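Read the single chain below, which is given as structure tokens and is the form predicted on its own.
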Amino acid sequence: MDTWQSPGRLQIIRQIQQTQQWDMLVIGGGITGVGVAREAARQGLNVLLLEQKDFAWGTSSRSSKMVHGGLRYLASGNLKLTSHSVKERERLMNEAPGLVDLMAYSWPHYKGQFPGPKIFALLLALYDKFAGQKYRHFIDKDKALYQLPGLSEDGLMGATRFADAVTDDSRLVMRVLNEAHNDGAVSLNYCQVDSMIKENDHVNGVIASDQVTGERYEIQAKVVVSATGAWADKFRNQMGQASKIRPLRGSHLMIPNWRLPCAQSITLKHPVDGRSMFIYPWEGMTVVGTTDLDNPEMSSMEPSIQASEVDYLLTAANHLFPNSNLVKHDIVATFAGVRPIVSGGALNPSSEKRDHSIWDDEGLVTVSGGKLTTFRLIALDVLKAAAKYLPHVNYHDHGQRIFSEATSGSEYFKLLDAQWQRRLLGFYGQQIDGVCECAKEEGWALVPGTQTFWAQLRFAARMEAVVNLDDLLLRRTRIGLCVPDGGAQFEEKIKHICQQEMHWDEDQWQAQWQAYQATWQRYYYLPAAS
């Protein structure tokens, strides 16, 4: 869709003005939302997503970045959700290399720590029978030290190999959302839904606000569904419904790869309360991660990480690698994300059950819960539960797949070596020679520090509906969490790109960067009291 950039914000505002009625309104443009509209829109519904932040403003730019089967699904004896993510693992994989890609996981076994090699194995074979291949083996300490440098000897048994996969959540979303564009969806970002439009005791659209401009929109659709994520009970409790939804806060730090070097996710028990974690490579940075924490206050503010977390996060790096000696001065940034859990009412926040829901409340469809994993079968359950306001939609599984092929024509696509034109096409699919262009003005040089080419930055700029500077610098692009003070060493030429391609004056600029300065230093780093 290459309306997105000023003036195409004005071109989709006007088709949403001009449309009688919208056969489908997606709540949401995080993955579950995307992932409702490109199922919806390939059977030739007239879909209108609205998000009231940016894209995957929320969870989805957020998360682990893990695309995995969950192990502890398995453990706990929820085979069917361990069995559909490993399979929709394999799908994204191969759908999207690039995007989605196969990493290597390493459990390290020690003395007396459950559970022991025996019982994680019996567990792996099920998880790689599930995948259709073997992916698991054990190795001895020697092996595992040598892999693992620096890695915890005392007690130290050997450790179980096994794999996963790993993306970029927010460039998972774009990708997903242009499949829906290409398939004739419209889709909106800064514009609020602020109520349910009832006629006759039946939802028939909404009443929406556009944070851009501040008009308000009364827009008609036969059915709504809400994919808010954690925000699901907004309007489930306008309807009249009990909440529902347990907001669980999932916070990480970003480590130098050089202060903590890892080439594989590790798996570790929390030395205090055994909590599972993991150390990956993501981005050329070593992520540590995550909390499970109640987040109760669900409002318009992002989520951040609170100072019992910094060092819940670094006394569990400084167990398992005693040598790294980690502070808070290594930390270069930090995210926190929401889980949207439905609530089973456990006392301890970790063992809720991570399965989506779906209910129907007089035409509002909200789905809420669930894994990033398993998006694709989550919208076709969306689908299912539409399909009485929809009556000829089809709701089957039937294998289609959820990306199309992409090549590349442009000589400066050949000029990139295979691992990035690999990753680019991944990213970008259909939309990769609109890099390559941007490219013409840029060359393929990298932003220093960073696995992301100037060239992507000001591809995002041009195309990709960014409204704010935080939209380019930490969804569409990670530059401000893989660089130190969020990119501010590189003020001046992301301030000429966004001059040539957003035209922003020098005020408009000078605002914008002040208010990613304070968002960045607020949620994407250190809290105050640290």
Ligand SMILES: Cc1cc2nc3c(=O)[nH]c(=O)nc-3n(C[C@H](O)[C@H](O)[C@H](O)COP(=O)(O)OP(=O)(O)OC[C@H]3O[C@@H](n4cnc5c(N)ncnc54)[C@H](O)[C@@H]3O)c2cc1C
The other form holds:
Amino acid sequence: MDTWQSPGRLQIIRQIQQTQQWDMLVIGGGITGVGVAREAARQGLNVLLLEQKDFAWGTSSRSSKMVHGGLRYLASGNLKLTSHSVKERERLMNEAPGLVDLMAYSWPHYKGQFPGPKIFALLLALYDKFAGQKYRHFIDKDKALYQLPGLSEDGLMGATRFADAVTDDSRLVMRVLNEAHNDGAVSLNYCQVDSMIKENDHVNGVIASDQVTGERYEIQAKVVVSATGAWADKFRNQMGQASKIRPLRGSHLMIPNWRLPCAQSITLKHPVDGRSMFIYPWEGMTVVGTTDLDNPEMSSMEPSIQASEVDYLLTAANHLFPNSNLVKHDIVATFAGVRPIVSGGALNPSSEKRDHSIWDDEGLVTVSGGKLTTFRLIALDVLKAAAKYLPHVNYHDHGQRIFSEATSGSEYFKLLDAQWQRRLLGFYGQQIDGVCECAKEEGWALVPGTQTFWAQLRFAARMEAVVNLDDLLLRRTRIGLCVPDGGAQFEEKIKHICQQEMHWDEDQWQAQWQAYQATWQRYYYLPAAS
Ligand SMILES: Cc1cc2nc3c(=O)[nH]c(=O)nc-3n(C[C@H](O)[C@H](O)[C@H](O)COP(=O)(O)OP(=O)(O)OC[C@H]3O[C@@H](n4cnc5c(N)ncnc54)[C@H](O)[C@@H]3O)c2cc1C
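With the form predicted on its own in hand, show me what the form predicted together with this ligand looks like.
Every component of the complex follows; first up is the chain already shown.
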């Protein structure tokens, strides 16, 4: 069984060093980069993807996790983006049940608030038309209070029910990356691209540095794709182009479900500035999000929530659920991501468009903006732009499946209830039997307080390119977001698994544990002053 752990990583590096020229080199291991790698590899292109930190370390593990049409695009008249997004949502739900699942949404209507039930129903009629399914219906005040217990009754007229989908964005990235691997793509995390190699005014490779070993590599490619999201200006600036990206931070609170019970996603308007927000269930927790603020500093430091954002989000939750009396002490964890917005110069951050853009600068094809939901369509657009350098590439949408069908023959799989089988198949696809192998050692015991099996943690440590502990606890699994103190109470058990699977000695473990705790405290909890 090959693994991404040593010697897996060394083998990948050897392959990189031995390959004279790649057809395509993709920079960035977020959803856009892995989507491009997936679509390019299926056409037989020789593809290498490099990620400076961990896969999904950027925005693609910090989104609001909604695979959605985006009502805001519809409201702003962007019918094309909405229609594409709704269709992609349906495709993803069909192809990856358990990873992308339908979630009920409610929009409570209060007297004097826009949009009222009638206008909202009109918007949703279009939304449902794009999906080819009717999800919308109005519920009266009594039903709304029954289905959304604790909701503010003051001026409540009822609520509109509709549907969108929810995912785990990190797992979505890993699943798409696995599909790219199945078609021959090669990927390496913790390998930062520093600069372009140019010959005759044409980009034909990159210089990259391995963040684990410190080694530098010169890598040749027919075309280089920068899928670096909010960091996209860096290489375009090196090519003499002006900055285009306006990084906008959005932050979220993770609250225990018993403190703010919610069985469906609730769309609300913030009581102070009227911005749309969500409160929704995810991984057994309740998430309150999000904000929309300029985040001009795009260094390699992780974005994190600011004290004013904590207050802003708590204010909204307490306004809608007045008896919940949420306080900072109730917050288990936080996460913040940076939207890669291609700026149109709007004064109000929330008025900026969310579409993606593509630029070609002498063989460096840059893509930025867009959404998680539409990654497949964005990838096809990138192939179209790259076709100039790869004449045989086919960028037409033939509607091929993103995800291969997967089943498990493992006896251990059969021990699971249908609901868990569905979830694990969605998360791991064709790798499911590897997880079941780990269940031989761990059984199907859940990490207490989470929806994650210890077997999943062991599988990630064994097979999923984990380099640092935060890769394991914040992205391959979400233990660090769902358990108080980032999971400190499970230190001994996590250490045991890491030492068995990754052969960390005591010193390595101590260094990893301390680094993880510092990261969690600084970027995934509350700001120091609050
Ligand atoms: C708060 C928030 C909520 C959102 N909610 C939703 C939602 O609910 N639904 C939805 O569809 N979309 C949502 N989005 C949008 C969506 O998350 C993003 O559009 C998407 O994740 C961007 O993916 P990406 O791959 O382009 O960028 P990223 O995920 O940021 O990936 C870029 C990667 O490039 C790497 N990189 C950068 N420089 C280098 C280098 N020099 N060398 C190597 N690697 C490099 C970075 O480390 C990073 O991992 C949300 C965004 C935010 C911020």
